[in-house]
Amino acid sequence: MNPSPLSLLQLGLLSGITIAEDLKLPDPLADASGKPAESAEAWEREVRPLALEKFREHVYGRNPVGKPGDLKWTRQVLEVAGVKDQVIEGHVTFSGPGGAGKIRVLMVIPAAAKGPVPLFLLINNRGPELADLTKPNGFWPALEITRRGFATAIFQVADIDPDKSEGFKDGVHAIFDTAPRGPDAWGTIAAWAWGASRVIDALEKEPTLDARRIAVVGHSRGGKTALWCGAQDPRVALVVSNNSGCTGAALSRRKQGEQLADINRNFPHWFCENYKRYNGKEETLPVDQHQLVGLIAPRLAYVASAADDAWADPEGEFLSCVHAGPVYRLHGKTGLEAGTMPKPGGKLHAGSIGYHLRPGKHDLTLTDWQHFMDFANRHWR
């Protein structure tokens, strides 16, 4: 079944919202029938499953594994020259039938926190030394983040799996994949959201934490890696994509910027072999990215956009928003508050979908990471 354009009618949008183009995006709220849900309820029952059945198929692959039986987390508390925070070093291990992995994770928490806190979590795809706490950097502003009451944490996404072509021969491939692999099987962005999501079964158990309000951060293919984690996993209470462009926030169907056949041919262990089908054909693509904003409804979702980083499409991420509005409407919340995209250095708070436009090329920085905690205080205040 081909899908079903968009119509203004079915987005519900307010007057003065502005959409820029017909782009024939699948439905969000469409069922297998092609009928759209009319409540929440039918909606997370027909919809939600059929949707991340989808993305499995023909974008992220599936997982061999979920929660290891013999998943432990050990820790210790160090101390850091200047830091007056408490600073955690932990480890999650598991194995399989490859053998055995472990995540390293780092975590700073609020030295004058009372009471559990909420959690950052940074997927963290560049080099280890953004972990060095005796270096600040805009990255990872740990301190500053502490600073404003949050605590952070951070994992090294080559703990899980290296970012290389090899074919699928180490990290946590070689210990799960006891099959061969079919054209459905996970890449690397879904062996890291798997990652993540481990790294939330320890600290959840942390009694400094609030398990309640945890957000995993990611920039560029950690933005497509939180995207993809959140969406599979309920218990991020925030997602936030940072400049994450192709099979992230941005719209596949505007082929604008990198492309499928660019991420493929570039990354071709990032997605499932199935994915490399829809090179040059985006618009056979069953979904599309504004569906995977939608899975995160009703939770929060954050999505942060670069005026120069042409490459990841700042108005296919804007948009991937706008058509994910639908969904959130469903469950009673407002999506983005505003259809229109907002000038370099303008932000969209007052919804559940969080936006902003920074000046600049395709980077996290600090500026960036304020917004995300203005964000998540005006929303978990």
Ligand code: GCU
Given for the second form:
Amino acid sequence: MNPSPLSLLQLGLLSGITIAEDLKLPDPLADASGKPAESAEAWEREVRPLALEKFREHVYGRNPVGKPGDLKWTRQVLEVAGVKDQVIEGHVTFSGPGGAGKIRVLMVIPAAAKGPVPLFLLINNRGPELADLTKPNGFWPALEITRRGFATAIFQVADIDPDKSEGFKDGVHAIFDTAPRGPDAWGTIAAWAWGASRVIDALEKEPTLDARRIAVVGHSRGGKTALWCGAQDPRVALVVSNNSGCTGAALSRRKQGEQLADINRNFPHWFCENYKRYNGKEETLPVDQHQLVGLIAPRLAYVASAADDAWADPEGEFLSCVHAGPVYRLHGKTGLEAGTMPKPGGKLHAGSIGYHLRPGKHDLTLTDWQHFMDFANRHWR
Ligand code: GCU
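Compare with the form predicted on its own: the form predicted together with the named molecule:
And the full complex, kicking off with our chain again.
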């Protein structure tokens, strides 16, 4: 990785002067009057709701619905040739004013499981073939995850909302958007995050799973989704963002790699309409992405970058973790264990925020998963 002069300057600042002065990041501890909260209780009461509101209003949009009253989970055990672990296929169903929805979930539970096991839930933004257990792959290495003693589950984002800009006529938007859509109406990323929480509604009742140790994992657009899901849903004990980049873990104010004008032009359906007002004016955003990581506190957060993934701004992803630190410290936790970015191949696993920089390109690989599981083992066992 060849850091740009600007990022070198910012990384240099980490050792001494704080980068917040340089980028003028919003203070993640500040309440409505601008004063920093002085205790975790004050932060939870005064700052968390305010920060969530700002992300809803200006970035991801507001969900019109929480858990639908008629949500159901039906499941069956599947026999998969060559797989000794227990494989469960289930469907989360629900309905709203505009019709009914269904999310298919495939789950694998280690054959050797003796008590409730922790779960890694993957938000799959790639093809459904990755959920084929007879064709091992690094994006969802299901049998490697169960070999290490974790259960794992996967669902397709398209079951919640197809990833296309068609005027919000399909997916859960068609089911739940009754009134005309306002400038703060939920976009597709918010819809996927909502869907991940509905999958948790279903899985938290599974007796073989430990509902207190649920990790939600997402790559890239799925990583943006995992962060927004975990920021809002306290049942997520570990949020894993892999190469999530712009409007994921990367700081928007750095304007490195993908910027707001790029993402809003290429993916106009991902965020709310209000977000487009900040195209090219990142410095006027009422929030920045370190506050999103901070909203996961005091739970575990993990951010993974890839060294050759300049579009996702690895340094910006790392710096969000650094600047979420004050929220963790207020809660009596160490955020990142160190403020210096690891070299490619390096990792920081000791604090409640974990980070690694994998050599190579934008992807979710077995190497990334091994880090996620190492981190979970270190903090959960
Ligand atoms: C595009 C997009 C990114 C996104 C990525 C992905 O590159 O610009 O914001 O993270 O797709 O989801 O793979």
